[in-house]
Amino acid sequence: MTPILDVRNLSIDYLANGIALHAVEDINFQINKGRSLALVGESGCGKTTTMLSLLRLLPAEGRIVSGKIIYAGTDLLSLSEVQMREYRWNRMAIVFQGAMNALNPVQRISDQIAESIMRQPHTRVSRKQALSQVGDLIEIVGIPEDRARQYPHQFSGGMRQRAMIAMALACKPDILIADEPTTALDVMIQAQILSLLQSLQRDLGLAVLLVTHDLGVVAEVCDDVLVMYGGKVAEYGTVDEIFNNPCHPYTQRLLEAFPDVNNPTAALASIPGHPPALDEIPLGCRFEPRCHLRTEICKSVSPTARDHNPGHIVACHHAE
């Protein structure tokens, strides 16, 4: 199947007082449409820079040195901005983590979302017709009709996060970029929001990229698995590859410090030290400080991605 999304040797640097550094460095991975990715990994592993990159959204001091992002065939790194408008939202939408800080505290929820349909290029819609579509929209993510009129902030955090999955999807996009979409949500709410992405996928034929640091999550919504370190690939792979058989060992000491409901009573792992600094990334392998494989070829030479089974993507000198 060709993939609706293809990113080829994507790397992105920061520029802090005229120095690059390197924040994410050769990613490539898939999405087809109908099915999901997780970006998995420890905050500052370079997860929501490869998603805001995606649809050219990074800040001012980021910048992508190297790479193709492919969407249906176009490269979206050769587009100019006023084409890159065509493509942002209508075929890719993201859901932005913290959604009370991303919607507008002092604008009406169903006026938000209208304003994202009526800000769809070629497309002429008055906000008369565009208001009459928000009820449409927000009876697919489960918000009753009665409470569009509503402000943020009378709305609870599962309800507002359901809000941005709906603005999200006001344009009808065929890829759907969830930024950690359950953070601060209580687990029953989370199990909503989760369910909720699980059949927009199925209802829609959406593709999900859903960024997360949650095993838990990934375990639950997605068929796909990309693990990053240190802006690099660790190891790349479908749910089940992932988490039967994990042949990083980043990826291993993550599964071990996840509780297992079959083993309530085992004891936790936990991974010493802290991930690399920009400035201060290792010469060999990234993860190489804190690894309890490591030898001596770890600290100088940095480990090629390879396929380990077909389809199955590991970065490490002792995957075998």
Ligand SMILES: Nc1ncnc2c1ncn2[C@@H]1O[C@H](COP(=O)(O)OP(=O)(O)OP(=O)(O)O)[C@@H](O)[C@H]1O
Given for the second form:
Amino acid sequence: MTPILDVRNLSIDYLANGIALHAVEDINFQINKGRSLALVGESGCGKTTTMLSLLRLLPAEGRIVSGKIIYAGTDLLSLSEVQMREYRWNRMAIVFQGAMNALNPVQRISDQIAESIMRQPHTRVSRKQALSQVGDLIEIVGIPEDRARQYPHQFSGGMRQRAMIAMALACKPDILIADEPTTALDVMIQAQILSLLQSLQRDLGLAVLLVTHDLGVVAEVCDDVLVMYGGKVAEYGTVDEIFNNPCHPYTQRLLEAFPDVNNPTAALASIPGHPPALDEIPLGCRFEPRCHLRTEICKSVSPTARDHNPGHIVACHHAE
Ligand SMILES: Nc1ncnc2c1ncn2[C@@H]1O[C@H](COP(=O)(O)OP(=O)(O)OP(=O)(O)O)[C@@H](O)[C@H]1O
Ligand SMILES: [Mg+2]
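Having seen the form predicted alone, can you show the form predicted together with the named molecule?
Everything in the complex follows now, all chains and molecules, and the chain you saw is the first one.
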């Protein structure tokens, strides 16, 4: 099956005071229709940067320095900005990190969703037509009809997140990117949003790209997982494979940091230290300073990502 999105050797820099900081380096991943891929890793590992680049929405100081972003056979990086508008929102839509707090406070939710519908290029949709389509969208995301005419302050966090998802779905994309959609929500609401994403994937055949730092979320809703560390791929494969057979010491430590229902009294592990700042990236493996398996080679040679098993990729000198 040809992936709907195929990201190849993607590298992204931020320019700061004339210096190029390598935020993302040589990332590869694919996603098929009707599948979900989680991007996980600690704060600052480049999750949001990667997702923004897919829609070519990086801030002015961000630069895609190499790689390909192939959507259904077309490299989005080869398109002009005008051509790119055909793809952004229509084919691939994003719920930005923290966006539920950025709803317009003085506009009704239904009007805000209608505006997203009117954003569709080429199909001239009147305000009246758009408002009539709002009903379908709010039904899909589970907002009761009588609530749609309310204002954002009358919505709970979970309802606001549903409204954001409705807006992202307004142009009927094939790929939905959700950047930490459940962070700052309580566990019950979190479960509801996750099951909504799952049903969109199942019922609408959407490809879902979920950004999170919560492995519990990944285990619950995703098919595949890409573990990032310091802007690079640490490990990549199906959720079953990565959770049952984690090979990168970073993934192993991340998994140990989560409670195990079969062994609830076990102490949770933590990973001492912190990910490297972009201006002090180690020469060799980026995880080396925090790794319990490190040897001399890890200090000087950056490990290349390679197949551990078919479809299970790991970048570690000691993955065996
Ligand atoms: N506009 C910017 N200019 C310079 N550096 C930036 C900019 N935006 C992000 N960075 C840096 O790029 C790196 C990756 O940031 P990014 O926001 O992609 O991380 P993240 O994995 O999404 O983190 P979080 O989990 O906190 O959302 C970080 O080191 C960050 O400081
Ligand atoms: Mg982020």
